[in-house]
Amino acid sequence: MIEKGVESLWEEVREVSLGNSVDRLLSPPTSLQFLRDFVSQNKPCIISNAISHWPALSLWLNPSYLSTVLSSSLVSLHLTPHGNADALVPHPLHPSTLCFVSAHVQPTPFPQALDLICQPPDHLVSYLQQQNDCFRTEYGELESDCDDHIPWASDALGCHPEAVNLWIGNHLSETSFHKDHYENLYAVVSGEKHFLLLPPTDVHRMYIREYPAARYSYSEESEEFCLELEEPQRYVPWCSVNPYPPAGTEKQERSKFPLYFNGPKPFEVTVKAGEILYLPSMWFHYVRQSPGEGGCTIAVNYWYDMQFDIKYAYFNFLQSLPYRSTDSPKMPESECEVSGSHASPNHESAAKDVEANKECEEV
């Protein structure tokens, strides 16, 4: 049966490659070291001592600093009531059902964005999150506090990383599980960053679902925000599983998704300032955060293009098999029907994959 050989295949890809834990790298791999023992094997890793030289590590660490630096910089800060941008929400005119929700993004001057991530009210969590290669443009005063590539990884991937971006936020945001088609370089400068990762051989687990496109919209004003569907009508793709469900709902939760809170448990692990995880193309990976001295979390990650190869070839093949959960077999994991939608075939071109994903991007 499909159902047996796909489940006996989470097991067997953490036994023969993954072990049960990311491996820890106390100095910088060689480009060699990096391609062969983590790239082509599409394994994460985590790595000590390879922004030690950055400036930002010290400088960054004294808000005024930046505030300093940044004085007359306009920056994008996504605001959302409760830090769960880019994740599933109650439908607006459908409560029972889901829907994608996007930040509302407001131009701000960033020392203003800093106190609100810093000392958050009540009403609103700010996050500086934008993924379109932010650094390189809206934070281009502070390019020289670190490297403009990480060069065992540039060697490595052939190329220097299509994006750099900034992540500062605080405790209360979060990023739901999601996958990405990049090679990413995650360094931690402030706080540490909470993962929880799963293979790409892991897809059926995520529960992934077409959901209506919506987007917070907020009133300073009367500092409440609007939940409104996008028009013309959008669906997204996206993982469904929540896996810290609220208080009181975890029963529904384990039963409504029975792969992922019955199946091998995911790889957990805390990068801490001052250390680098790499993230392969295609991993699905939840983030939380908790904040450093200036009370901020702060980030700095490098988007390399993933090469379209076999392991994608794979990923789809694996993504497009028709699957019944043994544990559930009234639910397909094929079935991606919300709210009167269909979700497009899970063999997409990898273009409109990729589309989507830059669409959707965490964390």
Given for the second form:
Number of protein chains: 2
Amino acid sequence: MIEKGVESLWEEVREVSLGNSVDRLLSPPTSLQFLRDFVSQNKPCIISNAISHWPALSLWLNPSYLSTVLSSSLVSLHLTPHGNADALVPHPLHPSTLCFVSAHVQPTPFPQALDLICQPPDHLVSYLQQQNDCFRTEYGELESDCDDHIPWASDALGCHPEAVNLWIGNHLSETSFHKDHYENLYAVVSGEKHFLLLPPTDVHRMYIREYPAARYSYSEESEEFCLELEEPQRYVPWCSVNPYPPAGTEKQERSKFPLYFNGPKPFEVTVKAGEILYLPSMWFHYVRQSPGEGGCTIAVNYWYDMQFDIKYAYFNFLQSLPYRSTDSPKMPESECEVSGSHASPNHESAAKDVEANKECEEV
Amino acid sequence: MIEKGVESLWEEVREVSLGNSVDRLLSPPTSLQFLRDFVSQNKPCIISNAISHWPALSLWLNPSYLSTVLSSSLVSLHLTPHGNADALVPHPLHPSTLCFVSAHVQPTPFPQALDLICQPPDHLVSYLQQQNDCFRTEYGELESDCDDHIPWASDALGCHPEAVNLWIGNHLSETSFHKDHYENLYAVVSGEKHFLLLPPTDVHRMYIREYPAARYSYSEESEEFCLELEEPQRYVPWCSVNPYPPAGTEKQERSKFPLYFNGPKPFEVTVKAGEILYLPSMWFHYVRQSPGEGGCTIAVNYWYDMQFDIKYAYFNFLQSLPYRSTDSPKMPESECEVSGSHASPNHESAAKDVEANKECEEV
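For comparison with the form predicted alone, produce the structure of the form predicted in complex with another copy of the chain.
After this comes the whole thing, all chains and molecules, with the earlier chain placed first.
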């Protein structure tokens, strides 16, 4: 009964509101239009020609410009072995289960960080992506190259951004499915960002489960990453679905997450240099990137406070409902165990493992 | 499980968004503010000093002004025995069950209609309340006394009203709980309107059931109403709850509709002459009125098209879920039967009754 209703909800929100693709505006909307047609309806859009006046659009194509302006800046560089931070990886002690891993964060002189991104070495992936208002702090020297807010969005939302973040990465870095409690204006300055988007109504298709939190620790000397569980132990609810499963695991992943793979297609969106994506609050998104001329992808995003209104209450209600998949194909017992452990991680047995919670990963 | 989640939803939408009472604005909002703080959030508000410039506010206090301007107008007067049209009354053939009754609509010269409202006779209640854009058609002569739309609302909603309706009634007329698929700007010109409001999240508390449609037919000669089932038979989904049950039936009504009577209080709002209520789309409302100086209550309401967006999809999903009340007090068997028949009217047996579908009501 619930299951049928939930599936109808996935369909109906697409039928009545979202359609088959994300709307494209050829110029910035008025604040009223943006609020009425997109924010109020919790509906994404792409806006072209909204940042054509930013000096950043031309200046940042040249890596040496950036390295000169930020020559004396120490920035937070995120290091991972394969480009997936804030993502699920095999648990260090129970590799048949997963944990939620954060990157190793290394304070690094900006010019060196940029080199690592643009000419990546074999053994590590670097990503500048500190999401703590870093554009106005660590990268303050670049402030005059962009607007400090998006005027029509600030007007519509009735406030200025709570945080402005800079993202500099390469094709190796991906951001796994998650949602944010912000209205997000995501401006691409160089290269392209590729988003997969799902509305909040599709929450059951994300298989959000609690995962033990872990962290990469990188040793410059040995050039090796070590995967350490956090102490004290902490659990992070995270989306289980990898929309691009590694070769050879597709069948297994499809059978673990049938609601994602067999349900309505996610919205696929490529945001090019000079464009802004309005990514509505609570939407699930997965992000990949293609580098531009300078060898990297650069974006600035503006997080505005969201309204905790009836849409938010409806979402929490929907998420609280159990979805018991009846049509998922039968799996061999060993795989069922893995899947079960996502659904209900065994906190007690995990706690016992805290004493010996390190497992090093050779790269 | 569903029941607990639904009850949390009732609470959460109040906690995060609605609060304990309806917001009051002392002057008209800007269109952005109206859209951002109310329409987008599906949240009602009352606006004072929004129609102070309407000539209607002073002119319509004088019944003879209205009767002079509309001296040659034939208007649709709604007649009922007790003031409740579009409401549930005992079924003409099975009085232990209910039917949905519409008023007898009598084309009447306006001056005579107004007299019937302001000096009501004992045997019938008259209400001018044709909801078919009547203000711009039947009452076209009054057009210059009001604005033809609410500027900041039209700006916010991006359109002009789909319908503008005039309401002239007295304290005997009530409108039973229902919802409309419109954004509603409800301006009171004379007297007071008293609303009970419940958000769409509370749909299960309304006990919406299908009722056979019937119609009052009034004979001027006999001064009697006849209650006739519609032919061909038609079923109307309608809210079962009467928030003001007649003396002596309170206990029974409370035990039939515990989710309404024991859940969060409805929002109680009195809208005075000169004020506008923004009644968001899909909100359940029950309306009573107190007459002003001229002996009647007069209001003009503007129906704007609503957006069929994620909120609408969420509502339909919520409504589709069964709520199985477990905590409703045990009732004697006879009462249970009545309640059961609301939940699932027996269409077949009702169809058999169509042949003899009239039952007259002495007043």
